[in-house]
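For reference, the chain that follows is the form predicted on its own, supplied as structure tokens.
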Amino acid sequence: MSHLLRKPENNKLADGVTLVHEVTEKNSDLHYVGFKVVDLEPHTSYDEKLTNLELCVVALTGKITVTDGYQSFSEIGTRDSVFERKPTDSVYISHNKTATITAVTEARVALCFAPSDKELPTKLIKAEDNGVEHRGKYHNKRQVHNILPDSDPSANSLLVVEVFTETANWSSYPPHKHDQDNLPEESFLEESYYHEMDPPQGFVFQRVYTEDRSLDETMAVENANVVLVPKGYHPVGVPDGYASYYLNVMAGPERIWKFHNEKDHEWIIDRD
């Protein structure tokens, strides 16, 4: 199996608490991005102690209550399936705090991490505060929910966005990358993709490759898989009959998303 493709671990941490994914600096090639997915049964809780990391808690499905020990946000979350295609609630928590997530209903929660050296206020990011965009044309159309974009100063390092791609379309396309610390032309940002499919037996293809092809992997990605992008281009193709959802986490030395399109395919953007 590719070292960039992660299948669900589904490690039971306690009754009603399952760690679906855990991506850290210790078990991956990523140094800026960390990522977990946790499943919670009603009335169960999960604690995450933050030292030098900031956290964005995304209520993927179900309703949860999130507290940092000082502030509490009750019964947040807006959907039973990500394919309702509506934004959800999230909570940003800075380092040196402990986040506690308690399930009100059955819930799946994403925990998005990045380095942090400046304490910032805990913040509820309401669903209605997500910027919604419709990008692309022809077979390159997708719907984007900006949870923590670089225009929002609420975080030190984290960028978080979710993307819906309809059947027989491409996403993160034409291929682009952000692996050079060369501002203002390009920023260095690692990235993770958490994927879901509708119907869930589907799959998508994702290719991760560098300009010199020293890294070049094409993966068949199934429901609830994670793909890691330490560098390189990273387009996603969605087969006919299935729809795609993914949650992106990005982080790097500077909190700005400035990407470089692969020149061979940039003409796709300017078609009439």
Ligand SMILES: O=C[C@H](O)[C@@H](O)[C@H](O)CC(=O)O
The other form holds:
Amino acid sequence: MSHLLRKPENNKLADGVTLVHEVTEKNSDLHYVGFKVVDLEPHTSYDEKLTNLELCVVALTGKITVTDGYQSFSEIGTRDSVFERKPTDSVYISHNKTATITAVTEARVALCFAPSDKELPTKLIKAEDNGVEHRGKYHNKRQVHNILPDSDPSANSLLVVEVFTETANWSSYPPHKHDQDNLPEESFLEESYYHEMDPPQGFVFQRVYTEDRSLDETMAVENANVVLVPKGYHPVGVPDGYASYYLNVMAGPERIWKFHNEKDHEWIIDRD
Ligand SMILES: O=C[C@H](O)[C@@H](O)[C@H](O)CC(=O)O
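For comparison with the form predicted on its own, would you give the structure of this protein in the form predicted in complex with the ligand?
Let's see the whole complex now, leading with the same chain.
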């Protein structure tokens, strides 16, 4: 199995609290992006002590209450399935705080981490404030919810976005990369993908590969898998009959999303 592909660990932390995924600098090739998925039974809690990292808590499914010890955001979350295809609520918390997440209903929560040096205000990112985009043409159509885009100055280095790709379409396509700290041409952003499939027995193909093919991994990615993108192009193809969801976390030295399309495939963007 590719070293970039992570299957659910489902590590039981306490009664009703399961750590589904944990991606850190210690167990991955990523140095900027950190990521966790936690499952919570109703009325259970999970604490995350932040030292030099900022955090975006995404209520993937179910309702949760989030506090940073000073402010509390009650019963946030908008959906029972990500495939309701509507934005959800999130909370941004800067470093040196402790986030406590308490499940109101059964919940699956994503914790998105990145380096934080300037203490910024804790903020509820309401579902209705997500920028929704319909990108692409032909079989390259996808719906994007911008949770914490680079146009929102609320974070130090964290970028968070979720993408819905319908049956037999591609996304993160034409292949693009953002692995060069070379602005204004290209920014360097590591990336993680948390994938879900509808129906859940489905899979997508994702390839992660560099210009020189020194890294070239093609994966069959299943429901609740994580794919790590330390560098390189990273397109996703969705088989007929299935719909794809993924949550992206990006971070790097500059909080700017400036990607570079692979020249060989850029022609597919507009070919009328
Ligand atoms: O770099 C960003 C990620 O690859 C995705 O968020 C991608 O941009 C989604 C898409 O536009 O298809």
